[in-house]
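The form predicted on its own is given below as one chain in structure tokens.
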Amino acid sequence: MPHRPIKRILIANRGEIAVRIIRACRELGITAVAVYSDVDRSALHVRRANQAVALGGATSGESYLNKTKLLEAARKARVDAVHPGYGFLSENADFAEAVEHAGFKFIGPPPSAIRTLGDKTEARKRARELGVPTVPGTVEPLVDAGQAFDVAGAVGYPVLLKAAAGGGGRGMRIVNSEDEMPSAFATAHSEALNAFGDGRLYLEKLIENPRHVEVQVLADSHGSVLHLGERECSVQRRHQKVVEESPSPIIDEAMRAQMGDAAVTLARSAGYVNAGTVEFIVDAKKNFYFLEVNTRLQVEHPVTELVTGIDLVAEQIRIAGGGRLEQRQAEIRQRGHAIECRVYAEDPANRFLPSTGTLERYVLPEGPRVRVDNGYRQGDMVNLYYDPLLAKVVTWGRTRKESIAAMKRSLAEFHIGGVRSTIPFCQFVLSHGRFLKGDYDTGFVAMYFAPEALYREGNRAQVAAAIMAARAKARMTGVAPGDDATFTTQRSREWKKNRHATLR
């Protein structure tokens, strides 16, 4: 394709990561087109967007999966390049090739590379061709569950099946025992089909009480591969992300310096251009494992960008149009700490399940040291057709004790009411002796979190925050505390009984 600045960009995606290219756009002096659904009609990404082209339908399948009525928007809005973002069709690579078939540029690494590394068993192969450590495990898919007992059988339980496509922890399954795999691989191959529209897994062995970290890896089209440092990923519920922090506790420079050599040359090898991530599970004794390349902007890509000062989405821009990175790898630094909060409306008491209904409160904290990416306002319906992430908190510091400090404050200002939503559970990570420490591991939630912990003494403020919350909706509706929204699943006798517990 012939080069040609970018002045026109479709984002084809929603919330607050479409909010977030959209900033990105201004300051570049871009043009941003949005899209959208029957349900995002009036949504926040909608209103900021310079224009908007509507998709039709209420379904992911029917609007931002639906690669013709995408392109077709592209056509009819004279765009100049498509900007996937993160999730929907940002790491397939039939989607990119056809983007760039239509003639725009595509905002991410090239199709080959998305097939290459976005493809986990492929990215294993090749990283285990480059030298690169991996876990042991199936190099190709699975046949079937009668080569996973094999496999199983020959790395020791427990093992961990995972989809060959995609990420997020959907189709995965760890099986402890071989009585297990026949219900795990039947499960997590449907899961991985339905997500990914790929049924295929593969097998690797379980590594117990991993931390999982991440190399940020910024590549331009001159042959220009930089790493950007490491994050944080291990506090996790469901397999997916939850808190986040740059640059991890465990990490020192001649283990950076490894990892990052290590994502680097495996972006490499594989002809790798534009954003994207390397991660890595790192063992008790501090080894380090290759895991999956995500072929894409990370949700937690803030982190990395408060403690470098690189604005990875305007550097995505600029190299999609063909320019140079500027910076070399010696000048690349970490500077102070950074952590982000991901505020999802979801119920943490209650599994982590999906909260749905209208945001009838919705105050973003403010204040130094923060920033809030944000997709929703006041008054918006959250429902179940897409992700329920409605804001990332993220704060720095010249110390990882003043950034959890300002994560505190800027958590105890954010009031969220008409669904519930993981700010208690973010706020007990934060006040939690392990984390404190930064030992902690991918099992921390499962160890120690118990929604009866949403009541312990490091969550006074919010607690206290919603029960003036739920007496005031009280006193203007009727409706009894225990009934309000921002609270967890226990009733008011729940409430009463607990109130005191924690507020004395």
Second form
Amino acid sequence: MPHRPIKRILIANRGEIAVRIIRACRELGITAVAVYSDVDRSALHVRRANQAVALGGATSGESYLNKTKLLEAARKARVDAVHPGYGFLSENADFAEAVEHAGFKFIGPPPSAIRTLGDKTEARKRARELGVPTVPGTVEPLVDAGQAFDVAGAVGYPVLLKAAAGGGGRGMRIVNSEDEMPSAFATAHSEALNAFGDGRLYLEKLIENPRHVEVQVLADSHGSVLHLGERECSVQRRHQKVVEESPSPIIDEAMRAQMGDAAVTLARSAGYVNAGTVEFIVDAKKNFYFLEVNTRLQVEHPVTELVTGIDLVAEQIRIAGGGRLEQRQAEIRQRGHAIECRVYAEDPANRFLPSTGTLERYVLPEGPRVRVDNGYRQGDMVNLYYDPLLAKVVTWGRTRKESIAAMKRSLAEFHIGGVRSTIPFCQFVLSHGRFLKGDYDTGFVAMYFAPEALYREGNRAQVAAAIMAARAKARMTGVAPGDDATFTTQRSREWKKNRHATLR
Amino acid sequence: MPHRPIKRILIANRGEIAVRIIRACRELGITAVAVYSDVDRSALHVRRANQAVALGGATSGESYLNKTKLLEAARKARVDAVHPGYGFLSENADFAEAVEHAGFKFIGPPPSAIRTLGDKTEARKRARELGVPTVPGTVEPLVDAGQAFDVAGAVGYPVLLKAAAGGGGRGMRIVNSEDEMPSAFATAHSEALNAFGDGRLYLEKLIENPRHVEVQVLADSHGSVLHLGERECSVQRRHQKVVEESPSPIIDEAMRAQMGDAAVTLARSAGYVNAGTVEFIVDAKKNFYFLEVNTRLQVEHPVTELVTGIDLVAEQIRIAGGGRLEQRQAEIRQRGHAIECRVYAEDPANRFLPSTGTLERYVLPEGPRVRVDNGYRQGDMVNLYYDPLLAKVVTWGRTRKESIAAMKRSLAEFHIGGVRSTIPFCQFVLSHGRFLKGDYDTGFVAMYFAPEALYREGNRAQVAAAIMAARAKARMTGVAPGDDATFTTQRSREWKKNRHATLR
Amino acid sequence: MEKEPARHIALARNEYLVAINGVRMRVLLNSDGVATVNGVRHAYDLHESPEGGTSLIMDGSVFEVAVLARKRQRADQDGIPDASERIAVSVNGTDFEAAVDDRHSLLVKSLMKTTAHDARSITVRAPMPGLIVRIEVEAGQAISAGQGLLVLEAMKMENEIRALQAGRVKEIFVQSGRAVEKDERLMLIDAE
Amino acid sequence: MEKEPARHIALARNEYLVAINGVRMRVLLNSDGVATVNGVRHAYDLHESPEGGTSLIMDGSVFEVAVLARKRQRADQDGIPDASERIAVSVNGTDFEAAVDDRHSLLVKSLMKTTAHDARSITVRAPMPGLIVRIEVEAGQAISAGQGLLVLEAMKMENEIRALQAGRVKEIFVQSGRAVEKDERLMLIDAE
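Okay, that's the form predicted on its own, but what's the structure of the form predicted together with a further copy of the same chain?
After this comes the whole thing, all chains and molecules, with the earlier chain placed first.
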């Protein structure tokens, strides 16, 4: 099939990932066309694009999830290809198909590969067939809550209910006992239906507090499939990742090769093309089990980029344009160590609930070792319509110790005012002995984190805040510092004497 | 000699380099103490420090060049060491000595090494003795203008007059013929005297349009001396570097080893410790000649950091604390390619003259591949008192092509309003065929650059500016767009009819 | 000083009571550059910037500070407006929400009657802005601790709000499908 | 249109003459979202941000724009104040300095008499702000093209200002040691 060269790309996304893709386009000399909902009119991803097409609406359904509007925008802007980013329609095979039918390249895997590997149940079946280890549980989606009781009884509680279609923790519930099953099943089903339009669930034995380790895969349309090493993503709240690193502190060369081979085997079997991620859980004995495939770019892709030197988004675009992977597996080398901290508009002191408002202060870290993938500017509103990810801070060091030091320095420079963020939580993680030793798993947050550990500002910072607040109040009421200086030394005596004079 | 551990450092500098050193301190867990002149009271380097001591004054002489005040600040802040940065007192052996005598570590070479290698005349003599090639010219400083005539006659015009004490293009003049010698000698002498307090000059044959290539050296106090490869710095205006890259497009492994050996030999012979740079010029036949040693950190050190992964400032601090270099020469590897563009507050369309004012708009590039070492914030004043360097943009790529693409993308994102900058000049360089081919030398600017090449904004950008300006004027005068909509279609006829009605 | 009732504190004209995270500080602005906080004198240097952020150098240490927007006044549990000024300050990237009183606001407070508060009545408030997906109880219904009361959706996540203790639903202020603000009243529970 | 003298242009109330880098454009603000520039209609979308920078989407293309401070009015060569509004606009990181006229400023201009201009008299102005280090000529002195006139120091660099053509020094406005602003008059030269 002859490939039309990719000169113009529609980025069907928003926020930091849209900005990141736009940057790759600009470096490749490709015209980047942004789309925007009404509330995103002056968002950073619009400002950084070459061109922009309005989608209208505010909710995701009216805009970034609206296939018809997106295809219309692609036609209007006469693009050659569509990049879906992550989230939204990135794992939607129907959208990928519609994009290709409309005559545009979809920058991602073929619809068939999304269907085969994106469906968790199908993917698990395939993994079993290929000899890739999987966690005991259902192979087919559950028929009803009754079947859930039966299977859970067979593999033994605790078990995990998961959406067949989704990811990112939505439609996922831990069930500790029979009693919890009815409401857990109902909630997971409803969440899955709302989030993915598909309420099917499956069930598996819960491996308690595993590590979450994933392998990055790149495949071109000429049969070459590579893995780019692993990412350790075990620091999670609500089953969503917050801190990731590469390489994992527990994976050695041999295990990396084993997991990499498993990932490549799975991808190859499904005719996978473009970037994808094979997720595994690793138990305390370092046994790894296939979890699922994310048939798209991951939020945490930058840590792989920093250690391998490979630009995953640029590779995605090249692959979609029919290009060949330039490296062989033996040439992929990890250099040093990278960490990513996700900065969400959430209040870690209040169960990570979303925090909305205006970014009254928003100052990014700069300088050596740090990369910031960011989607906001000071003065922007953070609203309820979309994912609360503001930015990602990624640091690099020759050693894990160096990249942690760089991250702590960078997080201290990242000043957000007006909206709560996960920065203090990330600072907690980066200072915790378990994390520093690399000895942590997905139970880390539940086990060690308590909101009391946050905002441990020194007494001096509070004094500074008090002086600033008092000065602000004085300015509001027109009082100048020292207006009542006689009170400084001899308060009680002078008080009576001056009472009359100083009352306004 | 037992070393007191370095826990607190006074940074005797300002601007981006002070901020960069503060960041290294914070990553190493060291308390960073800034100093500031009156006009720098709220400068970024103060904001980023843990502590700050006022020096008072505005001019460099009253503040960052004032040894007494700096030593007093070091005592007051009870620091263990002083980092001089570059410029100011960084190459002043007397200051280094005074710092050590006052009981602080000087983060830089020993005063004896600064004296031996920092004095250009002495360094040239030593290089000749060691068999390192040098350019024909005087070995001793010139006695007077008369001697300058004699030597110039002997080696043949054109010749170069250079300050014995200085660097950075100050006190340097090209002399093409006898006629030019008197005024050139007077100006160079006067500039050198003002800038360095030392008017001595020397003279050498001008190698016309050489390349400027320098080698980074690191030496510890235990006898280990390494070189970290070269930097190509041939894009210069007024003999000052603007764009640098590593590796150089013309240096191969063999030449790198030769130049590296020469640099290490020189450093070792002078008992050099800490970071330093050995500068060479390279003629069209790839012969290299020793030029001078910079006994300090260079402005362009980040390109070396990006390709070697070594943090030069952190190494400087470790070395000053008595630490050993961890690598051996064979372990130093360059990975990929890095470029630096210096963003000066200068008007490239007007002979690179300084441009002062308020940074009404100051938006830094972000995202993959780019590092920004920056000293300013939006709203800051750029004044006449100090060096006009605002920030450095440094990009990395697996290949030179990739780092150039990342640089072009990053410069396009760097928005400065209110003050002219060298960004458009750097954009010119990054798009020039000669630069893209790597086929350029120090004659590049004189040969290819003309201000007409700048600000080639498309017609559409001008139209956008015109609309914005018209809207701003309308707002000032209280006119709303469409206020006179009748004029839109039938201007001339309507004009007379409405004349009365629309005149205020 | 912390236990002294607010109305008995005599403040100077340039003196303030500042409460941050439950810590009360008495701040006297002696002059421009000197403040006494809880009796300890602090020398500071502050140069305010038009761009918002600046540095406060206090006793030699640097704090990057910014005064954020003045918060709207919050009604307390009983609906009585709080006379204190709410000012948010960012210090080294952390937001501090300060309640600031001067002599005037203290006077206002001392004059306001406080309504008796029924400790057995619990107001359930929205922990975040969001959309009410469904309400799982009815007015008058007896509930047990941990029981789900309603489901709030925000940023595509459903969050179940549960009862902290057993009791009876007294009143429900919202309906399914409604968007609510953070801290908006959702239900009133009579605790057992 | 460019050669038409300004005073003969009839502008609508919502119409402007904008000169940028020597290019004159006639801008009609038809409505909020449509402008006609030199007869070409442009649809645009602009949402101004409180923080200064924003994006203008014009005919589908994005321009990151900001209106910078209004420049002080500049006296022209003959000391007559220029009635045009000077407005600096940043577009994609490049500053554009626009001279904007509306119907009123054009009227003012047409009423102002222009003084005859002596083409043989050249004003030497400071190319940048700086300090006069030394003056190398005297009033009345004959000078040749390229001859050094004075030395201006800025940011520790000495910059020699030289004569562009031969002539005679008519007047010197500054003294050694004085700080000067950009564009400040330094000398008057009678050209040969």
